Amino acid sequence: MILAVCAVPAAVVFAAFWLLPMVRLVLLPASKGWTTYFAVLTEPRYLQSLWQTTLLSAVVTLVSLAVAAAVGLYLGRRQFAGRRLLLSVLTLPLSFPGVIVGFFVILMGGRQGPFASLTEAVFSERITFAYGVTGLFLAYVYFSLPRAIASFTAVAERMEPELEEAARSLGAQRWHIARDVWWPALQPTALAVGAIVFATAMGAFGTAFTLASRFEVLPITIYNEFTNYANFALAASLSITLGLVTWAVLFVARRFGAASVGVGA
């Protein structure tokens, strides 16, 4: 009885701030017809926005995992002066919101940035990269690397050096060690971190709002639909699509992560 009473506040909060909004979100597209649910598949503009967002998020995830795994292995397996300071600096962007990260990219690759000044001096033309897919890619990677580096570093610190030493004593080459020793230890973390990076990139709004003037991603499309056009039903439909794609990736990552842990055990 006491436990049931204690659960009441949690149930109220869950219903008010998650259940009811989700029900409203799912039912809203039906007010404009059931075809609204499939607008992202039937309208070329929305399908292109979804495709661009998914492809960009996938590339950002792969690049972030590759860079973070290399950095994490180095930091986790070596002790040197200034290591903790370096790790703190590398993870500092965790404290920055997406808008600030976008602002950093504009400072470097915007119309008044050093890259534009350099290209003007060399090619007599100011070239920018901040406002398109390149700027978004760099900003997303910059935003994703800190948590990925921190996760891989923590795993590398727990790796048993005896396994690598045994592999070397048996004549294993470096790529064999990477495949048979490093990868099994890093795989669960790679799946978990990769899913989080992908989900974050799919739903990133602040960074995209700052930089996506030449490359439209789905969060900006959703924002335009309900803010500029007051098309709440379509915005809800696109939101559902974005949520389903992200949820599917997280679900698959959890399943494969659990399977890899089970095999390793």
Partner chain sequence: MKRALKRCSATHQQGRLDAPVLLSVTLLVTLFTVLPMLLSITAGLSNNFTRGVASGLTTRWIVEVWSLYGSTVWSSVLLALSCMVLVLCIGVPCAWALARSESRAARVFEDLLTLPVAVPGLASALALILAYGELRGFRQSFLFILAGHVVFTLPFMVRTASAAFARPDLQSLDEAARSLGASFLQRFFGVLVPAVAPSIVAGSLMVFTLSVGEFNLTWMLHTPLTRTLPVGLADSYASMRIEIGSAYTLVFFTVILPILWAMQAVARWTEKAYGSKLG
Given for the second form:
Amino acid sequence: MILAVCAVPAAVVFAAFWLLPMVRLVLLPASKGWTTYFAVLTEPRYLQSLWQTTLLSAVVTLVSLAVAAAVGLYLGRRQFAGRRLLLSVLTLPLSFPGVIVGFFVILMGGRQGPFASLTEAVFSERITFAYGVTGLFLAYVYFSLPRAIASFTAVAERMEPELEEAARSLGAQRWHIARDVWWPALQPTALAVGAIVFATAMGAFGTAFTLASRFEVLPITIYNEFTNYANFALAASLSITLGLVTWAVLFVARRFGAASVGVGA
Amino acid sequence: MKRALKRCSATHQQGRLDAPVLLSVTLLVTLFTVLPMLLSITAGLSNNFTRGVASGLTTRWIVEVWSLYGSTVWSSVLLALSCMVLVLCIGVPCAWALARSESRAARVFEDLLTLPVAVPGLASALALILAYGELRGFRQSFLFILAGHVVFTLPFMVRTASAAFARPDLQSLDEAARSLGASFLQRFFGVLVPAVAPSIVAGSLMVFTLSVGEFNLTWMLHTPLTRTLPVGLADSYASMRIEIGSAYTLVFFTVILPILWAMQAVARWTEKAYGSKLG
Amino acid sequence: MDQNLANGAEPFNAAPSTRIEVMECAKTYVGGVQALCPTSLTVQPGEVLALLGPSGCGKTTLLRVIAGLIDPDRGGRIAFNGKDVTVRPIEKRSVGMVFQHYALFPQMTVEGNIGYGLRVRGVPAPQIRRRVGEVIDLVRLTGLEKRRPAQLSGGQRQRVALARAVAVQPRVLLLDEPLTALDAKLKEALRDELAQLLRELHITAVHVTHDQTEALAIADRLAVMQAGRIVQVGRGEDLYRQPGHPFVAEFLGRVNRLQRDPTANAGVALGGVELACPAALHRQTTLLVRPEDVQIHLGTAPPFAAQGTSWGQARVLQRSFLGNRVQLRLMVLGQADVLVSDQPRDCAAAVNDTVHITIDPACLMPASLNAVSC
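Please show me the structure of the same protein in the form predicted in complex with its partner chain, now that we have looked at it in the form predicted on its own.
Let's see the whole complex now, leading with the same chain.
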């Protein structure tokens, strides 16, 4: 009885401001006919957008995991002056909104940025990378890395140094240790962090919005359908697709024994 | 709770095996992370971005940002604080109920609660607009954005606090208080909440951080009169010169980061004061 | 067991026995903490040497220096069979190591763990299979080949760790508190097994432990360590009988302390009589004596004084039955000394009885020595 009373306020807020609106959203495309649900599959433009988003997110996930694992292994397994400071600097972007990360890329690789000036001086041509897929990729990696680094560092701190010493005493080389000691220890975390990074990249809107990229990702497609064309049913249908994909990835990761990692900071 | 068995660095063989590759990756990542921050800070203080600091330092961009967007700073801080308080009030009792209940319904509810995190913010925002867009007064107030932030941040608090409430030592603490004749409210506020204080503080910190930086939902939910800091940032990036965007980013750093650091200090202090008592 | 070992022992002699020489090895950590004073030590080919001492005495540091996990300070050298290996990292040193917490690879099976060292050396698969089979027989793990470490008991894990270390036929075997994580009963069984296995392997081994019984049971020689240096090296019996240092006397087994006043008399007062004091102990104010060397005699009349032995008197304070013996706490009459005496389990002494006691002067040991530092 007391349990129920305690849970009621949260349940009411959740139902009123998420669950019921969401149910309405899910039912909305039906008003334009059942086929609206499959718009993402039938319309090549949307399918390409979904495909591009998935591919980009997958590559971002793999690169972030590999890089963050290296950093985590370095920071987690040794003590040196300034280690804590370095770690807090590296995880600082966790509190940045996506729009700021997009802006960083514009600053670095935009028309007025140092990269453009540098390439002009060297090749007498102003090269920009901010507005294409490279810019998106770098921005996504920028906001994915801090979370992955924080998680991998925490795991590396808990790793048994004896295991590595045992492998070395048996004659293991550097890559043997990476394969037989580091990878098995990091793998559950890699799965969990990978799923979160992938899901976040799939739904990242602010970064793509700021970059106004020529490379269209699904959140931007949804936004355009909603604001520019007022096509609510279609926007709802695409949102459902996006939600299903991210939810499925997180679900599968949990099924395959991903270590539990704080979803947030 | 799980205190990592930290061996002293003395027993750690260093410098032989892994240094070159891992060290260079770490250095590159540090550069990759820090360089844009530094560039954005200098750009916000320089007369001209392309010519850099050589064009002279100025505060005029910051002054301009403050007159144009100053209100968004306070809106965002207030919004994040209200969101934090609300989530605390409804999330902590809910977390306790979920930790104690063994019913199937509780598990289903717990899974449902985390959906707003899994589903992209854009979809949640669309749903909110479609459901409540007609209610003009609500739609045009900050309460609309607040509603979105609360459902989005609620699972973070509930999961953090509920994991803490589920600790076995807490069960016996509760039973001890009961055996001494404490009522439910006395136990909840006098025993249980202090015992999980570090987790609750950590959860609050997470909620504040997420709310202050939230853009995906907020961009859809805002109106010209209800703008938050990230919304203002996106607006300035799209329509103002790059120096103003940089100055605005600098304002974000100088206002938000000290608040976050102060809260982190509080979190660490709570962890020290309350955390160590109960292994 | 014996049969297994007899069968398995043959192929393990293949690795030639190695002499380990530690020359002036010290270790100072960042911050100036000296964990190991300059130490020299030689372990003979095929010998099992125990590094024995309380925690923090530097025994693990010394083992890790020998292993190549820690570099000694400048000037220290390690040689195997006369060949300097100081700059060789552990993976090139050909040492087998057994860790306190096993350090088994959790994702690999028993076979996988044991064959690991051979795999990373690129040994052909059929050879690995044969060798792993032999070692599994040797440590009696037959039938458990496909299990993972999580599915094994503590004793089985320790056997896998040992098998993994010897599978590569290392030049030396280094054991870091290998039995400490096991419970008492199992520890005893595994201790005897390990002792026998090391004899059969004829491998040079260094065994780190803080447990004196374990060291005595397993090792040919003991190096007792304290505060970063080796206090004494020798055979267990010699160290126990003739400790060269009071720390050794107190660390190996239990000792009683007996006060005397060297200025007042030349002997040792014991409950109303005076025992002869050996010349070497004349300056000592405190003497040490082992519980089993405190002899008692029951009954009212003092026993026959043979060969100049004189008997003093003491009162029984406490009598503890310990299964294989009885332990008495005795208050020496007229003195502040309380002595512990080990007696056969049928000892009839009761609390508050007055008994006659004596000590063979040859069993007295000095309690202080000029302090040595590094």
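Computed from a predicted structure; not experimentally measured. Numbering follows the first chain given and starts at 1. Whichever C-alpha set is largest while still superposing within 1.5 Å between the two forms counts as the rigid core.
Colleague: Would you say Q79 moves its Cα by 2 Å or more between these two forms, aligning on the core?
Modeller: No.
Colleague: When you overlay the rigid core, is the Cα of S124 off by 2 Å or more between these two forms?
Modeller: Yes; that C-alpha moves by at least 2 Å between these two forms.
Colleague: Quick one: how many Å does the C-alpha of A7 shift between these two forms once the rigid core is superposed?
Modeller: Shift of A7 at C-alpha, rigid core superposed: 2.6 Å.
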